[in-house]
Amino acid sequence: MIPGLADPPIQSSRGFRVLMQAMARPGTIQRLNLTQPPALGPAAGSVLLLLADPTTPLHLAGDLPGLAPWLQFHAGSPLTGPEGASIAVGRWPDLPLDLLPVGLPDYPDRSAMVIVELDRLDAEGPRLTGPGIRGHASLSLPAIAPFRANRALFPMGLDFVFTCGDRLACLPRSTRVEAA
């Protein structure tokens, strides 16, 4: 079996920290590499770890082979189809984004978190503004409608985090996306 974290609490509390930076300055570039999970980049399975467990119905989207019993050994989360996930994880055209929960008017927060591992990850792309930018960020994102149509959702939505190798960047709901 492929190791998680050699040491969890320290490596827990210091991987969160970039995560939630990454969340809090969306577009920003981070580094993560926690552990090297079979079938993603270090960025991925860290965020993996950092937030999988017991309570979480994680979605595998596409071809990932290994990462299923990867992951019941080290979070124990359960797997589950697309409509039942608070964590969904894969390649871009392999994410059904029509069949995560978005939440509900009255409880939005009952959304999923999509892991998106790319082949390419920069800072350029489409124009990102909103809560947590100064000015405007750009992000070498794989599409502009759906991250538009989800911001149209809000305070609903998906909250994606976009992974390429050790390196990680988010895009929470409350962003807005325009062409370059």
Contents of the next structure:
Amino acid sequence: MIPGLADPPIQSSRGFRVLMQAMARPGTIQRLNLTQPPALGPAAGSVLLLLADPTTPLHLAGDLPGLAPWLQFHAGSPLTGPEGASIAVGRWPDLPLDLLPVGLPDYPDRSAMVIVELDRLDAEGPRLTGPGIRGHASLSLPAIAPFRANRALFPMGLDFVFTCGDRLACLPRSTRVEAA
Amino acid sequence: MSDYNFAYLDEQTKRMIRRAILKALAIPGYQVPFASREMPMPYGWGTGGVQLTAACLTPDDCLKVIDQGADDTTNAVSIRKFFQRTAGVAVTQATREATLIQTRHRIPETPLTEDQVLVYQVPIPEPLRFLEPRETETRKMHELEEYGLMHVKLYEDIARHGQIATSYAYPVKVEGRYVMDPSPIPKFDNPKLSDCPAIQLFGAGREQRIYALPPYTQVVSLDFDDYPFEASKPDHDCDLCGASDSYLDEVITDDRGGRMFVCSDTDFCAGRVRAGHAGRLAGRNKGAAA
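The form predicted together with the partner chain is what I want next, because the block you gave corresponds to the form predicted alone; please supply it.
So here's everything in the complex, that chain up top.
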């Protein structure tokens, strides 16, 4: 079994501050390397260990060999289909975005967070504007249309964490996306 | 060293709060329900802010705690000691040195930076609560963006007093969507909420709500075209440091009508005194500005 966090209180406090900065400043690329999970990069594994526990049903999309038992051991999250997920993780083509919960009009927080493992993550490409962004930012998103549709649902919608190796960037539902 | 887990709360509780913080940042101004814990201090003493601070604090942080602008009042001192003991973090009274600032009812005068997090203690998070006591109704009003009642309240202020008399907890609209209570900060501080480089987190422990403003978020104080919002303050200069642009507390000095006005932000005031600025009563009462 690959280890999780060696010193959970300290490592997760530092890790969460990185993740919070990423979510508060959409499009900024941060580094997060707390663990090396099976099938995914260190950043995706770190975000999972920071947020997942027995109260967060997880949806693992696509073929992620060895990840389910690793998460079972370190986080204890129940696995679920996409409809019941509070966290979903996978590669971009495998994620069933249309099936994940986007929250309710009176409880928009009852939505899923989506961790997307990408092959490339750079500060170039589609243009991002909105809360947390001074002027505009750029991020190499895997598509544009799904994120525009997601923004149109605001205040409902999905929040995305893009990961690539030990790097991550966030795209909350509040961010407007345009072609570069 | 203490036998507490780092920053007092257990890891599962911190994860729950951290998930709520991320949702709050993704939906600026929306109040995210969270499973607030009992803390070793009474409700009303900043248990919401303390839980946010506990979930955000790292060993590398330098913590500042203020109560109505002051670093040296009971609430600020006890919370600062709490985290010194349970997290072992460095503490400061200087706004510039702090990486995380927990505040009750003020925003520091010194402009905040991108490297800082501001945590507010919130008593009543729901801006519509005194107009509509039912949570089911206020939730519906937020869902439908039905904020007419708030404008009626401000209008009644004008009808009764000739001006908008709301002077603290002045309602704001966040990014054109949610009406939000900025906690009982004076309306003098409202302009500092908008386009702020720092992350702003709001925690209400008893009411079990967390909400947030990401950096550079547009926050507009509600008003009318013919009665525009005005960030008012007492029409005086600070009697200790002479500042004309800071928020002032009125202090009664005797029983014959004597009074003085001093900066509510003690760090700001002391810094100006150190830099050689002097107000009307500077030096009269030795040590008053220390």
